[in-house]
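Below you'll find only one chain, the form predicted on its own, shown as structure tokens.
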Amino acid sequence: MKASLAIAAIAALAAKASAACWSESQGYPCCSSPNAEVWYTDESGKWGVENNDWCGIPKATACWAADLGYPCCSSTTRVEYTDNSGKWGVENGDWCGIIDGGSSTPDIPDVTPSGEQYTISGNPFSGVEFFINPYYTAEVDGAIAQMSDSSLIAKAEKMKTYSNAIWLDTIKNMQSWLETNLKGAYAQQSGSKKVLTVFVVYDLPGRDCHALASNGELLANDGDLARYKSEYIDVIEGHLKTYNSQPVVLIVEPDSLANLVTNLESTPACADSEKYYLEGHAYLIKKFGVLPHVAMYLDIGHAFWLGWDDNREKAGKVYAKVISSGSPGKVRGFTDNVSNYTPWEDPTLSRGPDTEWNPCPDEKRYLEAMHKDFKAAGISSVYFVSDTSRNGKKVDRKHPGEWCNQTGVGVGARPKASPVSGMDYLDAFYWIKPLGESDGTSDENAERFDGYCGHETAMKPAPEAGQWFQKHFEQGIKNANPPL
């Protein structure tokens, strides 16, 4: 957004809130911001809640951007920044107010599913169109806006080409995003010809349990486990039901099970997660993995996190337990190297005290390994999906456990299915973790500071988790393996 139509929109804001004020005849002042959270609608509007006391949601009303000397939107609805006056879109080059009925979301295409089901046979990846995320789409126009070098705009264009994960890491994002983006596949389907999309399942009691810098909304307590089977997870299952003529892929609660392996007599608080780790993958394995339409991958971490010898048989003890305590559910398969940076291939590295002896040094060398022992374990279906969104260049990281926004990043293989020859155990290559999007902050007064976003090899400053981070998606398209 332009700095001068920023400064206007805020000075402007507070003469147009006051002639939009339609709950000042009840005895209740407006919202400071028309995009404040809704509370409760009647008849009258939309209610919202500052200072502890109700407030009314201004309206749109004729066309408030021309009081900041731009004109409403006439046909686009795609929201490209939100401000304190309201939201605004692109149409011929320039900036204009989207009206009531925008929103910071894509709208929602008017489809009704067919409720014709779908029935996943094998790879999920196989045969079938990749969604594009609208919301990621929306992140990268917005990353262009701040781009002068020509090369680097036409690299920046080629990363809304292909598909990445729609992250459902809070309840409140899940209501807005899961639905949408379900109908937004649907519409997009012709034919015979399925579109899929991948969807994150992320909000577990004391998630991230180990780290800081992006711990979860919901607490290590019999309470938001409930919080989180009734108002997550079943909500999740309910749309996934109604929308079951299309494939549909879970990646199922990054770090979490990866952490009980590792981190249990380390962590207190990894301990004090232990139990709604458990019982929440119970849960929604039952839930999820009976839906014929549905895969599920569970998270593994990576290979500097459980290659180990160790580490590998006891990983095959617990993912097979927690497997069976979902049934009748099933899981298709892991998911490795999520928001991660350990390169598929790395030649250069063996087991020897470089690698701390570990003798899977890069994720290849990882999946074979945990293929096997994961079979051994009783696993049944053993299938991989590889995060490759930063993993195409080896970042400059002084030990391959540091995890942080790393400098030298670069996007690595585009999503394909099947994409080894030899392995047919590699469902596909995916981008799970969206380049641009920030690991943590490096600010260290900061509540969610995580030691490792201040580390020599982060790149610095950062913003806070799922932010975006400028200079770090440019140096990641700058660096794409294959090249961009």
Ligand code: BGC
Contents of the next structure:
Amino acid sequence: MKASLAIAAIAALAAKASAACWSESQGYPCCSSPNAEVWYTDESGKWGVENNDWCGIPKATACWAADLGYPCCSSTTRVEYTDNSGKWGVENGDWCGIIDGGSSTPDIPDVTPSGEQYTISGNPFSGVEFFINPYYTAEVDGAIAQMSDSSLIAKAEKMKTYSNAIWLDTIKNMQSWLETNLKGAYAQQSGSKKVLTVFVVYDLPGRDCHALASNGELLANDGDLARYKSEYIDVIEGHLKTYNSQPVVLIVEPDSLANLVTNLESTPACADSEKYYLEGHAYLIKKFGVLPHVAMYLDIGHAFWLGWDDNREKAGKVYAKVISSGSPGKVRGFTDNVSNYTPWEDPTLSRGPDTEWNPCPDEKRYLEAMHKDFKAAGISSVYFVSDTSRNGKKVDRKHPGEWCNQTGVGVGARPKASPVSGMDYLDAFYWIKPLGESDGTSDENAERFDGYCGHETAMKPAPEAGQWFQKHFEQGIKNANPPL
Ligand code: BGC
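We have the form predicted on its own; now please give the form predicted together with beta-D-glucopyranose.
Expanding to the full complex; the earlier chain stays at the top.
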């Protein structure tokens, strides 16, 4: 048994804790593998034994502070305090964990934005550079630290060169991530070079009403709607107005409106949330939709959700109503396949018993049909951004509606503006849900356990939604299509 006295004495030496090798500060090396056998657990972490001595088992998540209820620092590297868990900085008036070894977490200069108002005209993804999310880069560095296969490491390194969206999934994370990343992108602009940052607005009251895996912090009630408006949307608006000389894309509340199209009758939680989803959208479209440097996309689920004729027709009505409720704010278009696994093209499928008579058995056919139907429903701006972070390889799910951490995942087409010729209404392929961040926990006892994450084709054991999932990442880069 590890002598607690010895730990206390050595801990008193404080020194240089590192998130990757946190046990060094206590005078012990880190174990050579994160999968080392656990012999003992204390408040600093898990301990293994190697060469007849204790070693600290490297933590699976790059953002070690998340386990303690704090965000990781997105820009600061200034150490205010060190304890057994690691180094702490301060951002937005709160503690944040510094991800060590962090050459990949660039120092974001403390700039005050100034510059001319930027106006997006046409496709916001075109003619701009895509900002690389430093948080994801740090997660990938954490993943690489757990790998030994050099060809896999080379693929992982490449992942750091692609952009993906930054999720503002709680008020606290919004406070940590929004301004620092806007600032980071701003600092990279020079002359006519514009740098685009893509954020996911994701904190509606009653979030994820038809599933459990991503239930949010705000509940479907008037008080939480008021908080959504004043503590979340208004704060985002304030920062967007400050950083007005750079392009920004907002992806709005994945899955929410699709739930209003199909799940109001079957799922009481969705009926309870309807009012808040509608009011939330009207409020945010009015605010963000009038900012010239911001383009917004509402989410339309995926082909095996709204692809059927009756669902598409109903969707046209719901989305047209939502967009006009936000007037004079404007919406550029829609996102599909967010966090989902449906292939972009699947020539093996056509309408029939295998597809449950869905005429849109892949995302391409889904967008072709949605484009027609939304235009027919009177929506004037119908452009799409398709999430290709998980659909490079057809996974062997039993039902195409499976959405949780699917075995056989492969990262898909790289983020790119106007990627398909002849489809001028497809603004971009983009990685909206980062590969390697879990879709939901497989722990049956967890509050947010959703049955889908226990299905046969869901990878297990899987951590909570949004947490780092090493196996998902490794499989996704091995199966990348096109290859990395
Ligand atoms: C989770 C969020 C997370 C996002 C990106 C969602 O499924 O609910 O908490 O930020 O995925 O990983």
